[in-house]
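Presented as structure tokens, the chain that follows is alone, the form predicted alone.
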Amino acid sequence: MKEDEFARLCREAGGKAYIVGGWVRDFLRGAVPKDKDYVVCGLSEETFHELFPSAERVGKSFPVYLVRIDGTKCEVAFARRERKAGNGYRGFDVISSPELTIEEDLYRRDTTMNAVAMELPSKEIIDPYKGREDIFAHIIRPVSEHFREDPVRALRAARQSAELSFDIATETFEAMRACGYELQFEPAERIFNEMVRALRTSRPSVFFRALRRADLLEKVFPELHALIGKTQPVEFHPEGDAFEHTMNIVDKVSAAVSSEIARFSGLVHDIGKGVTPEEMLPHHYGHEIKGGDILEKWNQRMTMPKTWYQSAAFVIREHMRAGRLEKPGKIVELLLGVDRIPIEPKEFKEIIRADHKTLPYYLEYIEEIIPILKSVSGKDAPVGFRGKKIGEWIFSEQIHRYMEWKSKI
């Protein structure tokens, strides 16, 4: 069904048919549209099911069906109105009815940038709440009170303002201050997620620092407040205390290399720094033990996938010494371990040069030397080998062609 007929059926039975969100966002300021979602006014559930009888319904505490327009399974929500009723993104009383219009579905959206309609199939702009002005104007302003009834809608903003290149409107960081208590009761896989989305944009610093400047950063992510303040020896950090750091970091990584994973363990490379004694700084002895230990209880707030906590972890504990090593085991070694590790090495190798600016020669050519240190095999070893001596040999042998390897640059 093409998006003309589904919007003609809903007119012809009485109702209308509107394209709403990131979609019309995204179309007023010229950018490429992602998926769309839409919103019917004036029409019963039954006469909906009548309409369109193989429409999947998904929504559970108000109507939203899967309905295939263009070739693609779309959301179709019926407009709806909402009253806070308990903690969290589930306390809502939810109303849904045919009388209900476009401005009030719209007004209960998070910021005025995405509370714009585009009626079909006239394509008329609905657009209430001034939202695009703010596109223009590359502003993120809550359209009402509301707001702050959904608390990850604060995360949502800093994320959205790190993706889009968006200012934070002032009312908008007073909203998200208000969503700190009941921050608490959101379930820790949304604020993961809000994290994940903000490490794919170009500059992810700039959510942390939207969450750190509406008071919110302390209460979602303790490990990376914890580094403010933070001091650090002048000569070898000029940037600032560790959270600045950390923010350097993780903006040079994501510059370099395109994973989350990798990226966020840029992000967390230094968490150790958070617990440093105030006696000690600006020195950071043993941080990178330290580190381990914070990341794991991260984990076990909010749990992360697997692949994130193995190379986080690998990441904290090697990256002091990873661009320091002198001994040939020493190094075959390293390069053994980034091997098993989920991040590929070329973003570990990013990773180590956004902290500490230069390479050494073995992370430099990292991507040479792994595959002639894998290309050792047990099955070569010296006749009569057996159990330990074969995995010894091995280490030997892997030594023995690295320091090979290295002769020849």
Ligand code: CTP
Contents of the next structure:
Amino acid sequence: MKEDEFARLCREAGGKAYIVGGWVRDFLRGAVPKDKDYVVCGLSEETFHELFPSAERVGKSFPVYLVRIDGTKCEVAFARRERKAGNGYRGFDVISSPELTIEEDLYRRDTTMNAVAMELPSKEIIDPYKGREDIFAHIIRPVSEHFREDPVRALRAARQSAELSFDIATETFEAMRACGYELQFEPAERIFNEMVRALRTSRPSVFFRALRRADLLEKVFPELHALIGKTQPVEFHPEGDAFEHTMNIVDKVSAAVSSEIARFSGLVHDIGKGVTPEEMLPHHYGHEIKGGDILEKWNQRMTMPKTWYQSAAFVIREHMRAGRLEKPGKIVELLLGVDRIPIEPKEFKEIIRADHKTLPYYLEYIEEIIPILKSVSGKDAPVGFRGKKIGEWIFSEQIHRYMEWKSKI
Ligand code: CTP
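Give me the form predicted together with ligand CTP now, not the form predicted alone.
Now the full complex is given, and it begins with the chain already shown.
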């Protein structure tokens, strides 16, 4: 069904159809819009069923349907109002009725930029809360006091600020701050998911800094908050404390590689510095070991994909020595270790480059060396070698091939 036909059928039955949310926001700011979400007003569910018999109801506590429009399965929600009635994101009373207007539906939404609708088929913009003005001014502002009713909106605002390069208004920071208590009742996946999306942006630091300013960093990512005020030797870290350094690294890694796992690994490489005792500062002896325990606790609190955990744990453990190894055996061990983790050798290299500013040759050429090491096969071991002896032979042959490679550069 074409969108025009969908809108016409709704209208002929006495209702109205709108596109809402992110699609309209992106359309207005001249970006390529993503998925379309629709809202219908003035229709009962019975009428909707009669009009669109193949629509699939997906909303559990309120009417949301999947309808194929212009070849894509799109969400069509009935206009609704929400009233907070308990903790967490499910703690809502939802009122949906054909009498509700689009203005009322937009009022329950998070920010003005996301509370603009496009009426169909006229394409008229419905903008009761001055979303367009804020979109053009690049400002994220809450629509109303309803913002705080879904605390993950605080993370959405921080994430969308990083995504769109929009500023967060002072009143939004206040509303975000007010989400602090409720955030503890949120499923960890919702929080992790917002962080993942922030890591996809070109400057993830914007997300973490916004959370810090809204006093939410300690509640949501205490491991990163602990880095604030952890001083470092000025000669190596003119940027400031371990938090500033971390923000620097996550942005640098994001400029160099697109993998979210690598960006996350860069983000957490120094989390061990968060538990350095005051009397040891500005030094952080052993932080690469302590960081592993902190990551493990983080993982218990907010289960992360195995690939994320493995890569981050490796980067935490190895990031210090990775840039300054001398013994060929140690170098070979490190490179083979890099080969076993889910991130690419190039990604590991970029994390170390961001952290150390310079790179040893064995990391600069890591993509070239690893295949050489892996080309050593136990099948070529001297006749009669078995078990452990084959393993030892492989390793010494790998060192030999590494030395050979090195002599040629
Ligand atoms: N919305 C909201 N509060 C939320 C999530 C969503 O008010 N916690 C509203 C906003 O109006 C949002 C719309 O629902 O624009 C659609 O949600 P979604 O597709 O999740 O977000 P978008 O803003 O469209 O875009 P994205 O999350 O992809 O940036």
